[in-house]
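Shown next as structure tokens: one chain only, the form predicted on its own.
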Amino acid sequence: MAAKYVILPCNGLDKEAGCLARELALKMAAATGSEIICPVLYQTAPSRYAPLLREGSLVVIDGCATRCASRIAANNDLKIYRKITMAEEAKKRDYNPGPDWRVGAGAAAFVEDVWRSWQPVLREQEAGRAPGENAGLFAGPLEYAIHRHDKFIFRVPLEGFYFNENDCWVQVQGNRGRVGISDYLQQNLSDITFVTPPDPGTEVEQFGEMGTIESAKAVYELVSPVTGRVVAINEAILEAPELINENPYEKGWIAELELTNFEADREFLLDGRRYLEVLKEKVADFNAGK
């Protein structure tokens, strides 16, 4: 692998989950000649490393949930070229990281196992293609319909997406899926403040988990209208989730999927028009409840 990042990896070495991430940059920065930031030193003096982020694309590998180094990347704007969470490494493979934050032989066996999982995803970059390659693919809704309930406006497309009742979308082209949530969706999560995509690689099933959003109300665990392997994740998003807000059918999609059986699946969507009505009742149910 010829390809150089900046790693930039959790900081607590006081969980094993934290030992788990550092573990995995060593072993990413051996095998790539990477160079890895020190989250505690990043803070300090950020300049020392500039020449570094001005180089080499930025993989940030978080130990648990509380995703502190994602949150140092988003504070000081930095664009993420790959996230690693180890805590949904563990729970991808049932592993169970214990209280003891020395680095086991099984410990060190899951690192191994984590690092030859993202080695083909880390070489996209090294052939040159780029997330999202296929942006142009899905083109825009043409057509929307719009619903109004006392101030609010809901748009839905009518052509080319297909919803679940969880108001999760995908926009079909060929055998790739673009994922998102939708207008109504967005609008009751109110200001979404941090994305959790799934990971490049992940397998995902049709209604299974497909990430978290984090809002000033809620957090929202995304439930895939697809079965397929995420093949790109909307990097936007992650420096600025407020992309969803502004337009969830457009710029604010979530990932793209290579779908493995998307007739089977289609059976449990529905399409535009079919949402909207679903849309309908929604509201005027919440609004029943007030």
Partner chain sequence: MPENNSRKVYVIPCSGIGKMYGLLGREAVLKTVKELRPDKAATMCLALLVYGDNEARKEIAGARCITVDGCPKLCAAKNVEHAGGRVVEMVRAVDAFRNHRGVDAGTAAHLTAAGWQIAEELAADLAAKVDRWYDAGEE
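Residue numbers count along the first chain shown, from 1. Just so we're on the same page, rigid core means the largest C-alpha set that superposes within 1.5 Å between forms. A quick note: this is a predicted structure, and the numbers were derived from the prediction, not measured. What changes on going to the form predicted together with its partner chain:
Superposition on the rigid core between the two forms places the CA atom of Tyr49 2 Å or more away from its counterpart. The Cα position of Thr85 differs by 2 Å or more between the two forms after fitting on the rigid core. The rigid-core alignment places the CA of Lys27 2 Å or more apart between the two forms.
Taking the form predicted on its own as the starting point, write out the structure of the form predicted together with its partner chain.
There are no partners or other molecules in what follows, just the one chain.
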């Protein structure tokens, strides 16, 4: 049986990002048999939608950075299953929403692409799988920047990943974040022997502990780059911690969190390019220390 979603989209007027949010909501509703909540009517008559919200998982679709739909959900303490922000989706795809209020061919193709990327996530719920299995949601980095030093090669994903200065990263999709450690840290630790991820359900603060990693050289306390609740862990690394050595940004991810307030957290994080500069300094300092 198809999963039923309740979609709370942005009002979708005036700005193209809003029109795109509206188009995605309509496309998603048609494809999944989901119901759409009128954001204005919901705010004025919430009881009208109460039965729907009890039965279905809530997908919030924001258009522009004002994030009206998210605010309406937050004001009403709604539990969000997935959050999609069209402005962020556009940034990821290097698509520039213009002033055109009609959804033309380019915009339609963009919405189709966004929908295609979210379909695997929704299918997983239909299959009753855990959210941590969202392989389609967290696709691997498109591009790595490389920093070479002697025989070492350090990689940093340039897009979609944010780092703290403790060499931990978060990859964000909607209100979900996948966290792990950087290439620099895994190479410093050398062969990783044990991983103790945080338990599902744990509330983690930004810069709080999110488990440990043990190698022959040291036990390292992981510092969370974001605030949120752990909703899944990477079971594969419990059996095969070397996955982190092989690729810490893809199969070596550690946990998945439902993010509480990423916009605020992001102010204290580095994007890939800035982290690359920090990494170069760390490598240089480490070398000088020798």
